[in-house]
Amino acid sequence: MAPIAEWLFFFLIFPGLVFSVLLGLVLVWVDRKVTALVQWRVGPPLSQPFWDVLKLLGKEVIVPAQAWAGGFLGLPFVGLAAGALAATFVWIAATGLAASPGGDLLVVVYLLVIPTLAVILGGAASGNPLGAVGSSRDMKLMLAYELPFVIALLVAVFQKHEIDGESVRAGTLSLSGLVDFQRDVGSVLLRPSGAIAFLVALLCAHAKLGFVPFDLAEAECEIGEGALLEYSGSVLGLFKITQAVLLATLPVLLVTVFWGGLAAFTVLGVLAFVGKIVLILVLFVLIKNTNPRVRIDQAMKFFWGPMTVLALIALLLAHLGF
């Protein structure tokens, strides 16, 4: 298969835009099912959210008369792409289909900034204040949330091992590079500095999905949805599918940078590999039902106070071996 063709197989079909919907749909299904077992309900059946986007695909688009048609019609397409393409990238290096292109952490780091930005600007492109609101909301919250992120993200760059008496840092922004390292040192998870930059790195990614209690952007009860209050139709659709593929993306993300990725293509390999993205999906359910909303100066103390500083401390210890 040709580069070009190949790249596109993989941007279009698999592992990017049609798998990463599907995979995406099917653990919101997850999301929801365990939620309502928390919550002593029986919960919906696994084609509720594909019957719910096909629904949303299927009705009107109204543009409000005060909108910005441009902006507010194109923006889901720009955040779909965006994640889409992070999405190819990250399940490439995770399961080593292709050899991936170097700095292609820092790559995908940008990528999933693009679907905030695409609501934060469709919210403000539709006229509406109440959208207003959930953009300065989701603005603020990304610009608290990425820092420790990005931070906790190079902990695992900045990993040194002692191997037969030498010091051997990963010092790669490859993906597929930090694999690579870790088959042969061991998790990035399983030291001390590794750990800590897991725990803040689920955090913010679990406040990059706008779940509870970092859900401030679309708080129903205060600001109806917020950024999407006047979204409809096929637009909505493409929004929800967008979330539906950062979750199917950011916990292969954390996997793939502190865990290893897929160790090897054998059934035990495959099922240990799809066993940490369910137990990252699991993390983040009880996340979700475990915690009050907060408010958006909480939300960012919590993210430039404590976990900057666990972040910059991985980072510390990261550099000294540990």
Second form
Amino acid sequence: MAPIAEWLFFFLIFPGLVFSVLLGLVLVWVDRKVTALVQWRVGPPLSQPFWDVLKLLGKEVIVPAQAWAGGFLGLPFVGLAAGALAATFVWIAATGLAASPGGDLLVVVYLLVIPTLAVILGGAASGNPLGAVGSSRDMKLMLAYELPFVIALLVAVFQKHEIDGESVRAGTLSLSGLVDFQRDVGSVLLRPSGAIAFLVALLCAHAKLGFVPFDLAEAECEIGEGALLEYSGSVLGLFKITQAVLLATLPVLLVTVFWGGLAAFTVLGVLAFVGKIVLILVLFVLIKNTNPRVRIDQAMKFFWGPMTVLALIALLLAHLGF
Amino acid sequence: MTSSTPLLVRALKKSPWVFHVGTSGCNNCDIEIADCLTPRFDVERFGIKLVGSPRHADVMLITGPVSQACREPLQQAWLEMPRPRAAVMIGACACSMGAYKDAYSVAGPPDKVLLEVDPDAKYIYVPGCPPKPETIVMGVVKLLGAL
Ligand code: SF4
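Swap state to the form predicted in complex with the partner chain from the form predicted alone:
First the chain shown before, then all remaining chains and molecules of the complex.
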């Protein structure tokens, strides 16, 4: 296959758009089911997220009179495209499908910002005051968690290990480079610096997904779903799909950077990989269900204070070789 | 919109998202709606989800008689719902004004108020004062069956 056709296949079918949407919807079900179990309920059937999205895609789209129609309708597509591209890069590196281009760690960090940006701009374009409040909260939250998130990811890049009496750094911004390095010297997660950085990155990813306690941007009981307030029908469905894609991307990114990705293409290796993803997902859901929503100033203090300090300490430890 | 494709109707039945409007009832019916979401009844099993914006909703749950002050907000919220849309009138008040009949401050039962702005509004009645959660769930199920 020509490289272009190959990458198109990666982007559109596996592990990009189609695969990540389907997997993401299954993970949404896991989220809702575990939530229900925590609350002593039965919860929805596996098909539920699929029906939800199908219904939304078939419903009427209303563009509010005061909205900027172009942005309002166009931004969901931008968000979904960026999310699917991020999923492609992360999954290719995690599973070792193809050699990932150098520097894709940075590209993925940027791509993962775009879906949030689409929600922010979409909320602003809807012309609704509550949507504007949601957008501004989302923007502040993003500024808050991006800093510790990037520092925590850099910890994996700065890893130093002794190999045959020589100290070697990971020193690569390519995701497959990180996976290869961890295959040689063991997971980042197992070292003190890596464990701290993983914790920080986990909480930042939690905020990125907009889960409780960091769901203040769409606080449905005070500002009525925030930035998504005015969205209806298929454009709302696109945002839901984008959230599902992020849910299928962020745990895998964490596993790739900190936990060695898909170590070996054996039955055991694949099972371990899936187990790690599910474990991170369940951690997300448990954090989500045991914490009340924080205020925006509390969230910013949390991320710019303790989280950034912890991430910096981890970076220092990694530099010193721990 | 293409509201009649079988697949969409099927999806609608599988995932009715509800938006709750209290138009100045006594608040008892609203509490019974909240009861439906508790572990005992758990309507999420059927895909029923309470949403915070009429734009996201498929079904509107209306409780209480419509007071003069609530008339326009109710009509506006109804028009904000994307088609296909439907309403459930919950409680004696919403069905037939109940104890508030002939009161000076009310504008009419919600069905009349909705018909003023949308002549082909679809809705169903769930009587009771307040109706039990089982009855409310049954009402929504019947409404979906009639789509
Ligand atoms: S029907 Fe009964 S319980 Fe419901 S709002 Fe009216 S008076 Fe209250």
